[in-house]
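For reference, the chain that follows is the form predicted on its own, supplied as structure tokens.
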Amino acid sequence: MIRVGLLGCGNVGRIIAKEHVGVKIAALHDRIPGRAEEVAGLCGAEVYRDFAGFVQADLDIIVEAASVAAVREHAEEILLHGKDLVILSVGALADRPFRDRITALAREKGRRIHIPSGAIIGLDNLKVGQIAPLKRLLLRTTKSPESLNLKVDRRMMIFSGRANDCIRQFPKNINVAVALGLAAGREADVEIWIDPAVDRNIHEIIAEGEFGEIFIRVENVPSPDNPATSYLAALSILTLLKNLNEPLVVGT
């Protein structure tokens, strides 16, 4: 059975520990040790207070469910210790030199870096853009004003531009845009809207190419214990882990 280490024991880590199927959650590490100890009660995993001990544990794969900063700090060490890596905070890979460095390291060490679908769907389909370049790739995200600490009484667009510009202005809202760009092989255009009438994060993906047109709309239900986190994001990691060793692979 695949042995998994969880780097980050917040809401997503808690869901993974509680609902995992087909894998063993064997080790936990969080910068707040008390959170890891609480999550350990859900899965019986060993808690490592220091990262050095955690990364040397008997693990096949480490799931990052912490932050962009955690990816930047720990990704290379994880790969150097012979572990595969799942990155949820994919916004870290907007840094092209960093992305190239860890990709080259994974190749050198015979390891794999997995990017789950996270809060959206359709990444498999958008990979066709790596073969037949897309003419258009747009991510339109709609959020409640409260989620961005804003107060408005009508729907309005607060950003329109390329993903890299969005990263500078809205660093906490970049994971989806970066994941889309990595899948499609080109930077996404991004629109961010706020709407006092919505109580969910809504992602609309529009892609056009030689194959035709794609339109995907995802309305994310917040996680039960943290409204700022998408339940779909946690489920995407659980599904990825469950299917790692399956002989029948669905999707590209």
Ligand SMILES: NC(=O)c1ccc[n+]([C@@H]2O[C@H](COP(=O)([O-])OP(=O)(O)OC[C@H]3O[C@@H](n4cnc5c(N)ncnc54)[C@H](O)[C@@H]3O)[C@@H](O)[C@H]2O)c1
Given for the second form:
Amino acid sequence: MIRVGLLGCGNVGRIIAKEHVGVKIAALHDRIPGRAEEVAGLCGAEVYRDFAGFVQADLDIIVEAASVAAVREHAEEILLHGKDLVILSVGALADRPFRDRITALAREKGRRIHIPSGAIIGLDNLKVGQIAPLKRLLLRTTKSPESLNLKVDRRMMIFSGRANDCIRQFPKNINVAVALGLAAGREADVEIWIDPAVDRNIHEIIAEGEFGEIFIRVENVPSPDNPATSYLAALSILTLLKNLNEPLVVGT
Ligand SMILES: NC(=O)c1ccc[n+]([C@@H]2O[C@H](COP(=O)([O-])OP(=O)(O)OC[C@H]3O[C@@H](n4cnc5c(N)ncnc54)[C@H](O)[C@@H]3O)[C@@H](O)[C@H]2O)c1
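Structure of the form predicted in complex with the ligand (previous: the form predicted on its own):
And the full complex, kicking off with our chain again.
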């Protein structure tokens, strides 16, 4: 059975520990050791207080569900230790030289870096843009004002521009835009809206190409313990892990 290490035992990590299928969660690491210990109670995995011990454990793949900083800090070491890597904090890959470095390292070591669909649906199909370039790729995200510590009485747009500019102004909201760009092979345009009438994170994806038009709308139910994170993001990792070694590959 595939042996998985969890880097980050917060909201997503906890769901993975509770609901994983077809893999063994074997090792846990969090910079707050109490969190890893709590998650160990759910899956029986070994807790490593030091990253050095964690990365040397007998693991096939490490799932990052921690932070952009954790990806920057640890991705290279994970690959150097011969482990595959799942990156949920995809925003880290907006840094082109860093992305090129870890991709080259993965190739050299014969390892793979997986980007799950995260908080959206349809990342796999948008890869058609790598063959037939998209004429338009727009991510329109709508959030509640409270989730951004803002107070407004009507729906309003607070950002419109390219994904790379969004990174500077809203670094916490960039994971989906970066993932879309990597899949489609072109930078996404981004709009961020706040709306006092919504209590869910809503992602709308609009793509146009020679094939026609795509419109995807995802209304994410926030996780009860952390309204900033969607249950869908955790499910996308659980699905990725379950299908890693399946001989029948659907939807890529
Ligand atoms: N791609 C997507 O669509 C998508 C969707 C949801 C969440 N995310 C990202 O996934 C990550 C996890 O989300 P979450 O809701 O579980 O967050 P969370 O804050 O609930 O949990 C993160 C955990 O990681 C730990 N951590 C942070 N930095 C660390 C480091 N350098 N070393 C070790 N542990 C570290 C924290 O202590 C915390 O326990 C976040 O970066 C979030 O932005 C991406």
